[in-house]
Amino acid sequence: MTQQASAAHPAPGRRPEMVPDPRAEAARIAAVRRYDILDTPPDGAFDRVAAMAARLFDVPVATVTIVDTDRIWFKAAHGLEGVKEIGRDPGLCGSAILRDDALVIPDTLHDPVAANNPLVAGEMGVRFYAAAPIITPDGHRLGTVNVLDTKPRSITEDDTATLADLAAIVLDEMELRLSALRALRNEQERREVERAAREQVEKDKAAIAAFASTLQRTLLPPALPVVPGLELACHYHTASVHDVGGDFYDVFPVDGSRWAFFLGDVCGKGPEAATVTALARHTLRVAAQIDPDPVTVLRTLNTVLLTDVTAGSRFCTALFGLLAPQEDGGFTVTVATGGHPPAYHVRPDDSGAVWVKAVRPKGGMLIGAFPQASFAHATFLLAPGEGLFLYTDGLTEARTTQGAMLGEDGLTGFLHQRTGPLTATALVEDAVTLLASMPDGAGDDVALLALSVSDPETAPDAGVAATAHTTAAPEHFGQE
């Protein structure tokens, strides 16, 4: 559908002020409510869009906004710290959602409608404004992606198209988020269409397999975030370029100070495993925003995998952790496990070796296999200079020169005998070197995720994110 708006009669030379049609506005507000995004916590995907817009247009302020009945709420605000919402005054965002195309105002003081907007007339003094509406597939304009400057300027048609593309990216992220929410809230409905969905999955297998490499990249975060006080590093290796792997990981914020992380492994490979991997990753992120308790998050994932028709009979293992910063620079870590191999807590030993402790909460069951599955958790302190190493079983199942699997004992011994620094980057790089030394490399997919607490005496910077992605066939093992 196309929303309608009428123009009030303007004086000669004035830009007409658009007035929303009441019925179209009611339908638009219903669409905003359907996406259930208002007043949600910050999300890195939307923050990256705002930062990208500011960088591409070389402006001090860029925002992603959702327009409510009487307010304009900021989902992301680059260069506008501390502002959560403003009134729905005409001239800028309030006017931009009434158009199908982008709104560009080269100089707001020469625009009679925009000149009266508080962002223009107030302390901020906005002089340039451009916005592209975030339009749903059924034609509702939920909000806008905006770029603002304190001096007049003009942009090209290509720039306007770029702004529209950013708005489309925001809608894609909202659609993904909405899909995950529906997976949590509409379990019964999905069970009723199970047979039809299973048939559709079979038809789609061949098509999905042809795009395995591209799909694999979409299942992993493009980069790890910068977490104050932490260094992060990751590595991913697929055993075959012809199949999509089922290993997954992520690190993301859950509120103003706490961060969550997870690493898991879906049973099997190929299109079905990719479907479950995507479902698991988005479910874990959404569930953590509702209640970040690690055991609760794994219970939610267990329910979704058992009831979502696209998951079929697939199950997975996973570790989910919650990081809470402490005043001494360390982090309180709560880790819950669902059938996954243990993580390893490492720190320097007085003898010059490495103290290694397996973080193995007792009782964590496979995720998506049993309706009444129970999950266990452990809480410990990750102090400055210490690290946490997570991995999937492709690492411990790699075979040594003697033909035996490395195993948990072999991995423990390897970590204990290390002589290098206990930074996240060093832990991941050494594990990659270990795998490369195996006669046949890794026979299965391998995902690695390491976290280390910065030591103020040796690493004064507040946060480092070191990403090492690898997607390779067995004979091509390396780091990018």
Given for the second form:
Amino acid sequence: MTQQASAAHPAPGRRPEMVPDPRAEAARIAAVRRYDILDTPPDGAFDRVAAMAARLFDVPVATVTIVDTDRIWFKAAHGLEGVKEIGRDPGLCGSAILRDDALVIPDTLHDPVAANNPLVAGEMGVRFYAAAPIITPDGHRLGTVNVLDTKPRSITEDDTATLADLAAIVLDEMELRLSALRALRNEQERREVERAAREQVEKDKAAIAAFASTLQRTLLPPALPVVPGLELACHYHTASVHDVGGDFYDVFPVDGSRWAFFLGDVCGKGPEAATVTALARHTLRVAAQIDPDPVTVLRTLNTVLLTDVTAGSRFCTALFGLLAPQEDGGFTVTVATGGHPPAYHVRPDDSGAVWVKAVRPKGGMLIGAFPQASFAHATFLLAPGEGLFLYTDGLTEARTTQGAMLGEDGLTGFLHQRTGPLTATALVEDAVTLLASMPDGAGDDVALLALSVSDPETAPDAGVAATAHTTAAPEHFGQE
Amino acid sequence: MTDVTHTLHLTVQHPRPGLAVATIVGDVDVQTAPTLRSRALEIIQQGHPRLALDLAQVGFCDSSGLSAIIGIWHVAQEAGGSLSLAAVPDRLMRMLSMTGVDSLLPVHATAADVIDSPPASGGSSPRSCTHGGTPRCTGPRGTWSGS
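Shown: the form predicted on its own; wanted: the form predicted in complex with the partner chain:
Below, the chain from earlier opens the complete complex, with every other chain and molecule after it.
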């Protein structure tokens, strides 16, 4: 066809051929991408629109196309088997996409642009073409709904309106699809965020566990030193592996010849108690360096706990002792108490049993609870062959098979009837065996500390071999 | 294992102007001690700093209970009042005596003994806690009403 013919038979509503505005085209392509529909598998909803268009217009071919940068992709193609996409040649779809209203070409051979389109000039020989653009709410034309015939024909304005309606239905379908996609993506993102959060929690847990384990080790009672002429033994048990106990003890030198020891119990459990445990331990050590007098040391601890941020709500009981070596190999022991259960002074008695004396200075009060608290002390001689046994109430509150607490009387009886050697190691080992024999074991935290003066008569090499023993603590923390 | 109930009931009576007696029913342990503490502090803050706790119906009281009692004692002292205990369970009594807390806190055999004890003992124990603030007869609201 010639240009003249085209001028003589202009297509209804046909405007001069337009070149896409590059900016508008870029925005249009962005909109196409947003709907994420290109190259998706066939979809019943779009196929039905194409089939309906073919039936309504009584044409052999109807398509739903989306126009990409350089191709026209068929989302649905009724009567065009096997065609997935075609080039963006002007004339038909490529031109329809450039206008807001429907493009109707009753006879393509009379349209100079369409006449050169491969679908017209080629094997298919399209003679009639009508298309309505699929326009998004924000004005972008994504593609078109097209009807094609191999015979020229004319359509009414109502038909054109129907075609526009079909294009609108396609858009609705795409919107639905997009919102479903978005919901799916949000869900996936949410799951991804959750999964990442869970992973983070696991990581944090591991980090916190590692940190807690490190902290726990710093809060554990230290290994006992070697004190010449003295045997030391201890036992430390926490009711829960996760709990840092509120029990504490230590033995350390205060000057060239004297040694100090303490054992205590913070009221309460968990991290808060642990901070008091740490504060108490360090305060006792430092206070003893300034003035090792046991009552003075406990008074200092009382003041420190009362000036701490947790003042008035965290208390402890403790025994603090000072050991001064004597020429006969024994030690003068001064013990002060701050509301703690008594220590037991033991020695073999004449009948082969054990002489047991509770060291219970009268009037020692809870530490950290009252500014006016008073502390009491007692001084005695720990002679060669004798021992001193300190404990926290986890031992005396452990329940026997009869269901009653062991109590001080029970502990005194146990110590009195012991037949083993009165060495620190044997005392602690026997007490641990006693605890293990209780039906529930030790329900609470337990700390035990024993001191014994080597007896030159029964252990001739004792002067050389002072030993320190730490019992059982590693079984609770060693695995971390 | 000990069967421990995790609820604590507290009822308050005012047998005499200026004295509140709180009857506690239940076990005082790490779970319930905060309730004891907060309810007792409420009573003190409502203008009744002379408080007695009747523990006759407390089956069990551990060191958490002791901590709560010491906390209440502090607040009562600061409010110019006092705290006393009646019918103290054995284990708590052992703790009070071991820790010397019984030297600051009057302990009575029964709640009736608290009511009969002279109000003049005011802000501290009969043995008088000389460091613990002078007993005063005015509460936060100026005067004590028997309510």
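In this text, the rigid core denotes the largest set of C-alpha atoms whose superposition between the two forms falls within 1.5 Å. Residue numbers count along the first chain shown, from 1. Because the structure is predicted, anything quoted here is derived from the model rather than measured.
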* Asked: After the core is overlaid between the two forms, has the C-alpha of residue 337 moved by 2 angstroms or more?
  -> no
* Is it true that residue 277 shifts between the two forms by 2 Å or more at the Cα, once the core is aligned? -> no
